[in-house]
Structure formats: C-alpha cells, structure tokens
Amino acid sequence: MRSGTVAVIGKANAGKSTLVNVLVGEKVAIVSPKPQTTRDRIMGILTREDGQIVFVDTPGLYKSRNALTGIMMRTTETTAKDVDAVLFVHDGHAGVREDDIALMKKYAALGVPMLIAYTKTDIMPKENIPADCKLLFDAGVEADVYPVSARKGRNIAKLADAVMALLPEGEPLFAGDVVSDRSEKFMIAELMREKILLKYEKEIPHGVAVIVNTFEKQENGAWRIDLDIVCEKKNHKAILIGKQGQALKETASFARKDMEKFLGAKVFLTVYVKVKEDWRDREKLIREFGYDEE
C-alpha cells in the first residue's frame, strides 16, 4: 500500500481545486472562473485499495497586491517544500508560456518527484497538446505531462494512478471515509464566498471575507446559520446587498440551497454584511478572519 501528500500547484485559475475535487470524487474546495478562489490549503483526500492521496490545494500563484495574497503565496511555497510529491496544474487553454516553463523548472527543482496536469483539454485544439508537450521535453522540464479535462473526466482515472506510483509504501494517513481535513463549519463558509464570486464582478468578491458566528443543528435536524460578510468599501456594500436588497437575497438563496445539499438537511440562513476598510492589509483582521500562516 503507498500512501502520501502531493502538493497541488499552479498559476491563479489554472482548474487546481477542480481537479481536486474530481480526483476525491466530492466537493472539498470551491470553485469559479476568477482568481484567487482558493485562499486556504485545503486538503483532499482519495482512498482507494491501493493506496491514499492527500491532495493539498494551495492557492493559485498570483503576484502579491497585499498582505493576503502574500500569506496566499507563503503558504503556496510552504507546501510544496514539505511533501511527498507535485502535480502541477497548467491551463492547456492558455498555451505554454516562458514564465509557465520557469514555474515548472522551479518547482521540479525542489527534490520531490513531479507530475504535470495539463488540463481544460476540453475547449481547445487537440493538435496544440502534443506541440506543447514536445516545448515542454525540448525546454528542458522533467516531469511526465497528463493532458486531462475535469469537466469531462479525460484521464483522470490514468492521472491518479500515476500520482500514486510516486508515493512511498506506507499506511493511510487518514480513515478511509475522510474526504477533507476541514471542518462543515468552513465548507459553510467557503460556499458563501463562491457564490459571491460567482454572483458579483471586478474587485468586490476579492475582498470579501466570510465569517460563520452561528452553526447550530437544531433539534429537528434543521441548521441555523447566520454569517457575516465583511467587504472593504462602503460602496462595495451597498452593492453587495443591491436595490431593496434584491442581490443579498438572491446569493443567500443560492448559497442556502448548495448548504442543504452539502448538509443534507434543511437551512435557516441569516446574512450580514459589514464593512471593515483595507480588511486585506490589516494583519489583525487577516487572522481574526482565519487567514493567518500555519
């Protein structure tokens, strides 16, 4: 039996925490088309005869605009130097750039064996695949590339499999019905958050925080929820919760139902939104709000 951690890098967007929750087989991080969704390393872990996966997804690699995003990218670093394995994660969409190339050569460095998943294969030109991979031989990065689609399972089956060779034998590090090592209290939250990127443009939904202050379980099986939304500007607010509070109601309602499903139970959800100015580049809000360094 082989059993260990893999680190999950790659640029900001590249379909990291998509991936991850394919590879488990359940949703154990949030996902959108925007950067930064993921802010936290968030592990997943996949059981099978054969073996155990801890998958660490780390936050997409970003240049830092503030203290957040640095303690993102520290954490990111952190990661990668303490685990069994790598699989970089690059959009084969976006094509193969010089700075993607340096990433890969970086991370390859570091000791650890590496493997490639070139994804969202599904939306582009299958002739750009062995192009790229043949840049990637001639450039010199030595890692086995695995073009791969999440959204249509293209070799995910094959990608798992080889993460697994690369691990040392040994026992599973955690029971073999654990499919995250974070809380329902922070899933809560984390589902909030998604649907506030997904619901909101430009820079309000990157400034956000959301903070869970009640998760009962009543007793009739029912949840009560109330949280917080923390944005950065008074204007952000006002748009947060848009006319006669129409655009709150709608992502709480959409929020709430992704809640019941993950719970399994019925949710009573109560939604805050207050104002904390510059939250991101305050360091004693950023570990109030759960962000501060491992």
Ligand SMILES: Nc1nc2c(ncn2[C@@H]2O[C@H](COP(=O)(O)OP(=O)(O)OP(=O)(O)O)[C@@H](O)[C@H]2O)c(=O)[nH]1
Second form
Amino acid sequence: MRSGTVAVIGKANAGKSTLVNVLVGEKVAIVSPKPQTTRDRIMGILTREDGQIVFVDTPGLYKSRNALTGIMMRTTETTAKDVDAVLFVHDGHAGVREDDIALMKKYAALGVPMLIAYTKTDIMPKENIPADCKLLFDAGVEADVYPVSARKGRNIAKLADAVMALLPEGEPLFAGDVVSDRSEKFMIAELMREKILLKYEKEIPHGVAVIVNTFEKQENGAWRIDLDIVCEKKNHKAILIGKQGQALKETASFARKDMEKFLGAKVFLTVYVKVKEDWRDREKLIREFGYDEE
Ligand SMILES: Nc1nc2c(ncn2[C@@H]2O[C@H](COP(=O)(O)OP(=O)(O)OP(=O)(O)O)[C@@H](O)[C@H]2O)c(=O)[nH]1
Ligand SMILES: [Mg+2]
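Got the form predicted on its own; any chance of the form predicted together with this ligand too?
The complete assembly is shown below, putting the previous chain first.
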C-alpha cells in the first residue's frame, strides 16, 4: 500500500483545483475563470485499494500585490517543500513560455519527485502537445509530462496511477471515506465566494472575504446559514448589492442552490454585506478571516 502527500502547484488559473476535484471525484475546491481563486491550501484525498494520495491544492503562483497575496504565496512555497511529490499543473492551451520553464525547473529542483500535468488539452490543437513536450525536454525540465483534460476527464486515471507510483509505502493518513481536510462550514464560505467570483468583475471578488456566522442544522433537517460578505470599499458594497438589492439576491440564490446540493438539505441563507477598508493589507483582519500561514 502506498500513501503520501502531493503538492499541486502552478500558475494562477492553470486549472489546479479543477484537476484536484476530478482526481478525487468530488468537489473539494472552488473553481473560477479568474486568477487567485484558491486562497488557502486544501487537501483533496483519493483512496484506492493500492493506496491513498493526499493532493494539496495551493494558491496559484501570481505576482503578490498585497498582504493577503503575500501570505498566499508563502503558503504555496511551504507546501511545496513539505510533501512526498509535486504535481506541477501547466495550462497547455496557454503555450509554453520562458517563465513556465523557469517555474518547472525551480520546483523540480526541490528534491522531491515531480510530474507535470499539461492540462486543458480539450481546447487546443493536439499537434502542439508533442512539440511542447519536446520543448520542455530540450530546455532540461526533468519531469514526465502527462497531457490531460480535467474538463473532459481525459487521461486522469493514467495521471493518478503515475502519481501513486511516486509515493512511499505506508498506511493511509485519512479514513477511506474522507475526501477533504476542510469542514462543511469552510466549504459553505467557499461556495459563496465562488459565486461572487463568477458574478462580479475586476477587483470586487478579489477584495471579498466570506465569514459564516451561523451554521446550524434545524430539527426539520434544514440548515440555517447567516454569513457576511466583507468587501474593501463602500462603492464595492453598492455594486455587490446592486439596484434594489437585485444583484445580491441573484448571487445569494445561486449560492444557496449549490449549498443545498452540497449539504443534501434545504438551506435558509441570510447574507449581509459589510465594509472593512482595505482589509487585504491588514494582517490582523486577514488572520481573523482565516487566512493564516500554518
Ligand atoms: N477547457 C478546460 N478548461 C479548464 C480545464 N481545467 C480548468 N479549466 C478552467 O480553467 C479555469 C481555472 O480553473 P481553476 O481550477 O480555478 O484554476 P486554478 O489553477 O485552481 O486557479 P487559482 O486557484 O486561481 O490558482 C476555470 O475557468 C476552469 O473551468 C480543462 O481541462 N479544460
Ligand atoms: Mg485553485
């Protein structure tokens, strides 16, 4: 039996969280077309008869612009050093650039075995795949490359087999039916943030934190959930709420449906929007909102 941890590393928006969800077979991490969707490390656990892989999804590599992204980048760096293997996720349809090669070499040099998942092959010309693999090989990137499509589920089992083969012999770290190290309450906050990432543009979603204040199962089996959407500026609050509250109503209803699916029960959701000026640069608030670097 094999068992171990695998850091899932790559540029922001590469498709890391989507790939982890598909590998694990359940949604453990939120996904959006915007960079910096993942803020925290999240474990996604795949248990099979031959072993257990604990994927550690990380915030995507991105230029840090504030205290929050600084913490996010440090989280990714410490995760990469503290695992049995690295799965480097590359967005194949974005092509291979100098900085991609530099990043791959950096993580390959950490001293743990590394594989490259070359993803999004469903939206690119197939003939680019061998050419890009050759480019990486010629550039001296020492890792096997697995072309996959998380969206279409292509080559996912093959990739999982290859990752498993890198892990040491050992007993599972988690019980067989556990798919994530995160609580239901954490996932509820993340589902709300996902809908905000999907609904609003520019700086608004990046400046939002979601705090769940009430998460209670009622006697009739329904959940009562009260949460705060904390944003950075008064004008962001106005945009989040929209004319006559319409935008917020739609976003909350979108989130509530997903929460009901996730919890398998009816949800009564109450959402408040609050302003904490420039919280992303205030370490104390960042910690209060749950983004710390353990
Ligand atoms: N066509 C296609 N799109 C994909 C695939 N994998 C991910 N995507 C899309 O790429 C975007 C980014 O996906 P995420 O999984 O959030 O990317 P990430 O690397 O976790 O991003 P950060 O958390 O911001 O670093 C989303 O719009 C996904 O739907 C794929 O295999 N094919
Ligand atoms: Mg992500």
